[in-house]
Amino acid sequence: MLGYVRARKSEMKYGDYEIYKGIYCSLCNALGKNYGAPGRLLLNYDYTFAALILLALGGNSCTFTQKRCPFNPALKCFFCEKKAETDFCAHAIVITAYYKLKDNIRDERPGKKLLSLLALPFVSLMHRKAKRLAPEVEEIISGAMAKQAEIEKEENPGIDRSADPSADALGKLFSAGTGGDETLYRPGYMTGRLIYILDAADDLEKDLKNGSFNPFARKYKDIKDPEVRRQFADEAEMLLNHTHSDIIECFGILKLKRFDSIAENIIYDGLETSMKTVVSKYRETPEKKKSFTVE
């Protein structure tokens, strides 16, 4: 995951965003205890909804603790006492990081590449006892990566195929992390769906440059064209608008038990500020550049 599903903190009350801070400290907190310091490093803002909604609907009430900053001992920061929601999303997210780094050794260009060899010895540590501790988690994103790849050795395989594996996983995990709602993996399917797609809309002009996998690239190959970035500009606003539109749709059947005033603003306006943020790049063209004049 990759840090599109976050909330819009401007739009925030006070004491949701402290919840919400809470939860990303509760997340980092049981990456820490589960897999060291190194394991907070692979803390993001899509795992942390994922934790937040497993929350949400969970039987108990959730307690929140105020204790001092591991990082930062001049901090005082809100935990939740409530350890089975953060530790499932603590696990896939060790295991998700340790597979898109084996991903990018493959793809990405040599840079990148050496990075994610130095840090592969110390996630697969990780990846170890994350497989051990959650075999359901490690069976969905493994699978989920091995179908990624034979779709991505396709000649045009088109971004709804492109995107089932990775949508299929988070549906599949918010279901897991439930103890197995079905009616979770809907909810959970689409914003996998959006993810991918922000995450390809994003990267295009790098996947074309570096002749990385894109299912947009066959079609967009001239993407510095102004017309074909107001095309493609046009393309991915109606996906990211359709899935956002199914996403609005599967929560709000949901009957969340608590946070449901945060969930509102991550699902609405965080991800409405995440695909604007990303079709907003093709909306200019390359050489225009953001100027002012002051008299």
The other form holds:
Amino acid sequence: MLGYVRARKSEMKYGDYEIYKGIYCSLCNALGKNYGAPGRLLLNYDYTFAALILLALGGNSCTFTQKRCPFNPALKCFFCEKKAETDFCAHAIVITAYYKLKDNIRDERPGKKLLSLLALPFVSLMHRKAKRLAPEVEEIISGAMAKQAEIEKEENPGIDRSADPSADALGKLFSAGTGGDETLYRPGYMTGRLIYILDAADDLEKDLKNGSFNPFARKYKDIKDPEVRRQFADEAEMLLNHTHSDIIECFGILKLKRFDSIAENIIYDGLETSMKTVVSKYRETPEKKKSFTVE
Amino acid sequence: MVDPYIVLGVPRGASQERIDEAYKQKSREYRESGKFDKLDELNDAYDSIIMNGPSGGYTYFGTDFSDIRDKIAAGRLEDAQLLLDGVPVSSRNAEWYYLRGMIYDRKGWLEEARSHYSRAHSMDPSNYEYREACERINNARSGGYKTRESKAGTGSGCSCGACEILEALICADCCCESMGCDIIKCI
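I have the form predicted on its own already, so could you send the form predicted in complex with its partner chain?
So here's everything in the complex, that chain up top.
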């Protein structure tokens, strides 16, 4: 979970942006309340999306009130008054961060390993609390991590099998967050799958250098070769498109009570931006500087 | 009688939502283009699926694995998978691969689904069902879905775009002028 699922601000209405920011702030607040200031550092956009979807489905209304930001008292932000959904996501963030950290310590480069080791005591403490507060989330994520480790030991698991544990975990999280609503499983599953593929494609070069596991590593060993690079970009693009189309289809069936234009922005435009960013890394002319063209 | 699933253009075992969606879209299409005989056929097909339920009772056309299809439609993927695995290798025909693909599709294993669907299609290129599944997936992979979906508010179906408003104003102006009044001075 690394911030692939975010809104495309340029396509957003200002009012929608305020709500989106309000949810982001509420999640930050939930992290702060439950886990103290260091907890806020774990905040990310992927779980903002999860909180948005959970808030969009539950209850009759969703009220935002203006308060001062406890992190930066000069700012006034809107906070959502509903607690259950944002708390749920806050617990999930902490538990995911804990397992991600442990994973980093196992196989990353020395620099990152040191940083992860330094952060571990704080996150372990938070994790102990999260485990108590949200045992069902702990069960889902630790189960997925164990399954993932098993699959990574296999000779050639293929993309579907490799993506399955994290996709399945997000699917289960989505349905657990709404009190066991099964219709949310597939949207969650597909979002998790897209994140996994994006992450794997994004990290392919790094993983090949470090010898870490990557589902594409076997087929695209010679990623430096321009021809292989082009092939990989094509395959990744098609894989991502396929998963993205499924996400669009299954979110289309969901009946969101509110925030549908924000969800639509994230699902259509936001995800597409992330997909393009990752794929363009492997195209022949990678764009180094940020720029855009108006015709 | 024609296979109702072919009339609706959805694969067998499709979810109720998908069937409804296909029905709505097709009926709108036929009504707009005035193909009322097609519309009757569509209604009959929809009724027959609804009467029998998407999950059972329906006798499939030329299928060797109707029990497996029933299980997939009812969402019992593991049972269906077990039954499929029990089929001896020698009698694994195009439909076997298609059903296998369908199970993977339901599970969300899209790559496996694709390879099984395309194997089914290459074993029996004349089959509508297999071809439809392959086309659907290829369309998704090439990004064709991005242009198909019109986002709320920006689609041409919306009747309050700037052009329509201007058009209406000019019309109103013309009518007004003939009565001796003017709402847009410069036209």
